[in-house]
Every structure is written in structure tokens, then in C-alpha cells.
Amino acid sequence: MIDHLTLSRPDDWHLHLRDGAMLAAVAPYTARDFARAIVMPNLVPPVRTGADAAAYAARIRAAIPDGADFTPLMTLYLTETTDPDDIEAAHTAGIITALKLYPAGATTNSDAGVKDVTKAHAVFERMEALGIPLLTHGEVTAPEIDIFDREARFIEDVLDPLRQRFPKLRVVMEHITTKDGADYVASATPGSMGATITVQHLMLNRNHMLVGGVRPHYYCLPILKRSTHQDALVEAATSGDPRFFLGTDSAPHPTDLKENACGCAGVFSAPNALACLAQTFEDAGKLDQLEAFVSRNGASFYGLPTNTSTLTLERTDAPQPVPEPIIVGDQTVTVFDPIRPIHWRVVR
């Protein structure tokens, strides 16, 4: 049995850091284990312009502990009035890495998102010409569509027509949750499309959230799906296929807003994501593919070098405890509990 695993230092290709006191509290956990992260722009107000992204990047850097080797990769929040010239200037200046498409109302702080993708065609044309990736929250939000069907309908109604119209547009389907999503991405030409997969969608399915009582800390968007979809995601993540890579979608919310009559969507997994993934890959008999998923595939898609620094995980006989909630002022943020025993820990 393998008891130590040394990897090229991982990256997180989908991360929420929030702002203010929450940013200061959560950023060190990501900076401890990850070298780079794609940072989501759904603040209030959103990160819409290059100037917004530069200012937010400065606040993130100020929240990173001294001596930590961490680079935030910034994104812009796509709206129907996004200026193609601004995104070109921000990209040319190295301020932004990608743009994020949120269908309006799809998730936390997405009300300013896109209702009609045709109104963003000028932006897509410029992104296609410049090679800027489009990151998609892959759900439709029409009220008549069942929440468990939103991802499949997004592929059919929005994503596939968009890719046919802009065939050179590089797309990441973020936090895929279904076999439909995994199969669609696997059918694309490598380099033209990728997908991130979260820790919680690899380790849980909707039964974990709903059977025996509602567990609000497992509520996220896109929502957990059937076990058959979970199995398809594990197969994709552990396959070594370069189109699939880690995006934790770690999304902190105060505990009292999760344990609420109308609880927030999001799972905070930054403190124990890598330990949980090592356990998942070991359980699948694919520890040899962990480095590709967390360290190599995403960097390759974004045209970045694999990190030269390393990180070591150690297997322990006794299961590791779930990290304690973190303190943010007079509130706490609950850390992801994977349910199953975790016999791995990061030892640097």
C-alpha cells in the first residue's frame, strides 16, 4: 500500500474567495495547498471590468500570508453589456485569465448574469479571436425545468449551439455534475473544451443530502445528482483524460446562513480538498492518476507550466478528523465533511 504521495503542487481551477473579512479568513487555506487558482467574480457588486479585477487581485494578495507561493488568476463576470475592448485590454495586460458566464439567477450572486446569450456575441467573437476561455455555469434557469435536469438542458439549449456558432471559442464547463456533462466534454477535441469537477460531486450524491433528513451543508449548485452520475464523474476524474481537472468550487458561507430556512448554496472544502481527493482516488484504485487531475491537466488547458514545487500527502492508519469550523468575526464557516473515513493528510 502506498503511504506517501508527492505531487507537482496542485492548482484549483474554480474557487470562491469572497471579499472583506471572509476573504481574509479563507484565502490562507487555499494558498497553503494550491499554487494557483481561478477566482470567481461573483462578488457584490460583480467583478465586471479590468479595473475591478485588478483591484480585487490586490485585495487577494493582501490576504495571502507572508511567504506563501500563491497566484490568483482573475476572471470577469460576463454581462450583456460587457465591453469587448475592455476585456481585450485586461487580457493583454495580464490582468484576467478568463470570463465567466452565469445564467441569471443560477447560483449565488448571479442576478446580474446573462439572460440572452445572443447579446454577448460580440464578446464571444473577441474571446474566440484572442483565445480567452469562457467558463460556464452550466445550468438553465427557466422555472419550468426541473433542477436535476438543468445541466443536460444547458448543454442542449445553450452550450452546444454556442460552440457551433463559435467553433474556436475555448470553453470550460465548470463543476459538471452529470454523465451528460462528462460525455459531452469527452467528445470534444482536447484543448478546445475542458471541465472542472468538485470534491463534493465526486464523493457524494443526492441521497447523502436528502435521505434521513436534509443536510444543508451538502446543498450546492449545481445540485448533487444520482449515484449513476457520481460514478460517471469519478470515472472521468480518475481516467487521466486531459479534459478533466480539479475545480473545488470551494464556496464559504456563514454556518447560520447554511443552516437556515432558505439556506445558501455552497460547500467550503479548501481546508481538506486534497486529502479527500487522495482518498477518492485510492478507493477507485487510481492514485496514479491523482497528479494529472490536480496538477497537470488544468495547467495544460490554460497553457501554463506545471508547477515545479511539490506537495506531499501521507497515508495514516487512523482516519483524519474533519477540520474544525473556521472563525470569521462572530460567525463560523463549516468545513466539508466527506462522511467516509479519510486516511490522507497533506504534510507539505
Ligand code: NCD
Contents of the next structure:
Amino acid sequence: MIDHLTLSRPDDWHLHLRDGAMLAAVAPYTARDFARAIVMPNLVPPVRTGADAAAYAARIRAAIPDGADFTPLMTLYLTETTDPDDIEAAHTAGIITALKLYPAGATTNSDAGVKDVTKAHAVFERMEALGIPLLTHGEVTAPEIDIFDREARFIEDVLDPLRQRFPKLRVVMEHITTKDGADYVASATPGSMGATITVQHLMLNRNHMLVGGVRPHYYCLPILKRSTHQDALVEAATSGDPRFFLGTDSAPHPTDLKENACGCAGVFSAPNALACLAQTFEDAGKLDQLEAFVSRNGASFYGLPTNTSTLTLERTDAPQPVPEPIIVGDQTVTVFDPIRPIHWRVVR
Ligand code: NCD
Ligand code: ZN
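What would you give as the form predicted in complex with the named molecule, now that the form predicted alone is on the page?
All chains and molecules follow, beginning with the one already shown.
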């Protein structure tokens, strides 16, 4: 049995770092295990301009422990008034890596998102010309659409028409949660499309969230789906297909706002994401594909080199405890509990 795994240092292609005290508390957990992360722009107010992104990147760098091998890759929050010249200038200056499309109201802090995608057509044309990837929160938001159908409907109603209209636009479907999403991405020309997949969507399905009591720490968006979808995601992530890569979507919220009559969406997995993934890939008999998923495929999609530094995971006979909640001021943030025993840990 394999008991040590040394990988090129992984990257996280979808991450929420927040701001202020929360940023200071959570950033070190990502920086200790990941070399780079695509940082989501859904602050309040959102990161909308090149100047916003430069200022936020500086705050992130200040929150990273001295000497840490970590680079934040910044994104802008696409709105109906995003200025193509501003994104071009920010991209040319190396300030931003991608733009994020949130359908208005789709998830946490997405009120400023796009209601009518035709309003962003000039931006898409410019992104196409410059090769800037569009990252999508792939859910429609019309109130009549069932929450479990919102991803599949997004592909049909928004994503596919958009890709037909802008065939050179490079798109990442973020945090896919369905077989529909995995199949759609797998059918695209490699290099034209990618998808991130989270740890929780690989390890859990909606029964884990809803059977025997509602478990608010598993509530995230897009919502966990039935087990057939979970199986399809595991299949995609462990296949070695370069279109699929890790985006933890680690999304910290204070514990009392999760354990609440109207709990927030988001799972905080940065502290144990890699150990959980090693277990998931081992359970699928695909440990040999872990490095492609966490260290190679995303870099290759973004046209970046694979990291030359490494990270080692070791297998342990005794299961590793779920990390304790982290302290942020007078609040805590609860860490992802994968339910199954985790026999891996990162060697630090
Ligand atoms: C994210 C958050 O909390 O910012 N929540 C989540 O459930 N994933 C937003 C997002 O990525 O949808
Ligand atoms: Zn997210």
C-alpha cells in the first residue's frame, strides 16, 4: 500500500478568502498547502475594477505569513457596467487572471451580479480577444426553477448559448455538482473549457445533508445533489481528464451564521482539503491521478507552469481528527467534516 505521496505543490482554482479579520484567520491555511489560488471577488462590496483587485491583492499578501510560498490570482466580479478597457488594463498589468460571472442572486453576496448577460457582451468580446477566462457560477436563479435543477438549466439556457455566441471565450464552470455539468465539460474541446470540483461534492451527497436531521455545515451552493451525481464527479476528477481540476470553494462563514434558522451557504475546507482528497482518490483506487487533479490540470488550463516545489502526504494507520474550529475574533469557523475516516495528512 502506498504510504507517502509527493506531489508538485497543489493550487486551488476557486477560493473565498474574505477580508479583514476573516482573511487574516483563514489565509494561512491555504498558504501552507497551496502555491496559488484563484480568489473569488464576492466581497461586500464586490471586487469590480482593476484598482479594487490590486488593493485586495495587497491585503491578501499582508495576511500571508512571511516566507509562505503562495500567490493569489485575482478575479473581477462581472457586473452589467464592467468596463472592457478597465479589464484589459488590469489584465495587461498582471493584476487579474479571470472574471467571475454570478447570475444575480445565485449565491452568497451575488446581488450585484448579472441579470441580463447581453449587457456583458462587449466584455465577453474583449475577454475572447485577450484570452481572459470567464469563470461561471453555473446556476440559473429564476424563482420557479427547482434548486436541484439550477445547474442543468444554466448549461442549457445560459452557458451553451454563450459559448456558441463567443466560441473563443475560455470558460470554467465553477464547482460543478452534476453529471450534466461533468458531461458538458467533457464534451468541450480541451483548452476551451474547464471545470472545478470541490472536496465536499466529491465526498458527500444530499443524503449526508438531509437524512436524520439537517446538517447546516454541508449547505453550500450549488447544493449537494443525489449520489449518482456524486459518482459522476468522482469519475471526472479521478479520470486524469485535463478539463477537471480542484477548486475547493472553501468559503468560511461564522459558525453561528451556519447554525442558524436561515443559515449561510459555504463550506470551510482549506485546512483539510488535501487530506480529504487523498482519501477520496484512494477510496476510488485512483491515487495515481491525484496529482493531475490538484497540481497539474488547472495550471495547464490557465497557461501557467506546474509548481516546482512539492508537498508530501502520508498515510496514517489511525484516522486523523477533523480539525478544531478556528477562532476569528469572538467567533469560530467550523472546518469541513468529511464523515468518513481520513487516513492521510500533509507532512509539515
Ligand atoms: C460561497 C460563499 O460563501 O461566498 N458559498 C458557497 O456556498 N459556495 C459562494 C459561492 O461560491 O457560491
Ligand atoms: Zn465559491
